[in-house]
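The chain below stands alone and is given in structure tokens; this is the form predicted alone.
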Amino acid sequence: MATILAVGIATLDIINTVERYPSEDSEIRAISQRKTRGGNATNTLTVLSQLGHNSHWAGTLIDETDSQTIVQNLAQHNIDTSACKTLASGKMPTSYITHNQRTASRTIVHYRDCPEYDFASFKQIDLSRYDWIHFEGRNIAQTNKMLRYLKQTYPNISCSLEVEKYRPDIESLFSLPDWLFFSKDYAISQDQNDAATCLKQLTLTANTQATCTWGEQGAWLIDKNQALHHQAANNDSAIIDTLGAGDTFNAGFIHSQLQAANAQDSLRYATRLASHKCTQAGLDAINHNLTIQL
């Protein structure tokens, strides 16, 4: 299998799981509680790793308890971590999410005392060992100049974009990678109500496609002939937890284009990775009785 970098953020993620969404100024009693580690990179390399791949993870880890509980959890599910810079002081991002189960949604606190993943560390990494590059859309100017420095030092190595929401000078990033995966929330974000609208404004170079996901309503693509393809969600399976769907489907769409699927194939079986996700909560077991052909 391949070999893949990841570069964002890690957190800590404190799940609450109530009845219902709580009204304002109101108490109410959690069913459950789960304490695990999350951000978007890792839940993505998380998948890969389930998949079969050489999963690596470049971001920051701060000198704390909770980078051991991070690091810990990495390690359990082979993510390797030697890329990492380590800080003395500050504190991990930590998430505080309320899954309410009555509709599966999950509403995020999110805190943190923790510099970005730089330019300057990124460039010390050998990258001639990857297959593929998978980035955050965060940390607008110096995730910029690793993709530059990556397509100018070795342009054969297939990189991506998540976008999951909007920053500032974000779009300075969309002629760089040759995927781009954008969100829902993006997309609303930018006053587009569908995936299709938001991929037809996009202006794409000739060796960049994008793909689109929106909820319960599938996966949209736009390949490099700005041809347009949809593959629907399967929800014949109530939905359990949608924490991390998106990450899901980020790493089903990388996994399925190492294994030389087209674009259309690697839609399909991103989305339904994704759809099976939701059906369970958390990531471990991905694809436990689970069989999706390419």
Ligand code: FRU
The other form holds:
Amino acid sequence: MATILAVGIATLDIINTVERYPSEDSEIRAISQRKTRGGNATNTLTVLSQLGHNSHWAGTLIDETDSQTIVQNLAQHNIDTSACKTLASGKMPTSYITHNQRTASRTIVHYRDCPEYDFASFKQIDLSRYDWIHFEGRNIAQTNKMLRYLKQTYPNISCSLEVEKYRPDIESLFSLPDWLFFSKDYAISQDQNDAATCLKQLTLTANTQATCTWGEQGAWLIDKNQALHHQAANNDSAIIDTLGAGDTFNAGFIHSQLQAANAQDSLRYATRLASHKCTQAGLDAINHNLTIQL
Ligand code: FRU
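Alternate state requested, the form predicted together with ligand FRU (shown: the form predicted alone):
Below is the entire complex, every chain and molecule, led by the chain shown above.
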């Protein structure tokens, strides 16, 4: 199995499940509440760890009470935190999430007082041990330096970049990784109404391929020959929880690439894994009853 580093965030997720999404200035009761660790990079690692990989996280921890829940959860999932930077003051990123039972949608209000992980910390990591390095598309100037440094010092380590949200200058990163994982939110922010159009208008360098996920419609891929491929989502079972579905897609894609699958097979595997995630609450035990073959 492979050794994977993900650079990005860990959060405290406080998830209230409600019967239906509330209207503004109303008061409703939640049916249930759960608190767990979230954050895109660490969610992806949670899935990769359950798929059998050695998973390492590089991000910022704040020395405050909520970190304990986060660090404990990461330890339970065998996620190594030795590359993290710990700061004495601030607040761990916290997401207040309204999970609508009717539609399985998740609406997130996010608060943080936590500096981003920086290039100086990244440079101190012994990167030679990793088979794959995955980045969240945030903190653009510093991530740019990390990706360039990685390509210069370890050109053979595969790397991927998640592009979930628009951030100023994020396009400056697009030529650097081997894989770009776009989200529907990003495509919509660029006035693209579908994944295929979003992927087709990219000017990709020869070594970069890209995917774009689109909720219940599944996901699309543009390969090295600029050919587009689509994989439908599996909508046979009831959708229960979509929180972290995109992070699961990314994990599925990385996992299948590490098994030397071709791009189309990786698209199929990742989309099915993300569909499977939506049929359960959270990301724990995602490998139970998993019948998807590579
Ligand atoms: C899901 C998620 C949550 C977290 C939020 C951060 O993709 O990682 O776990 O609170 O997004 O943006």
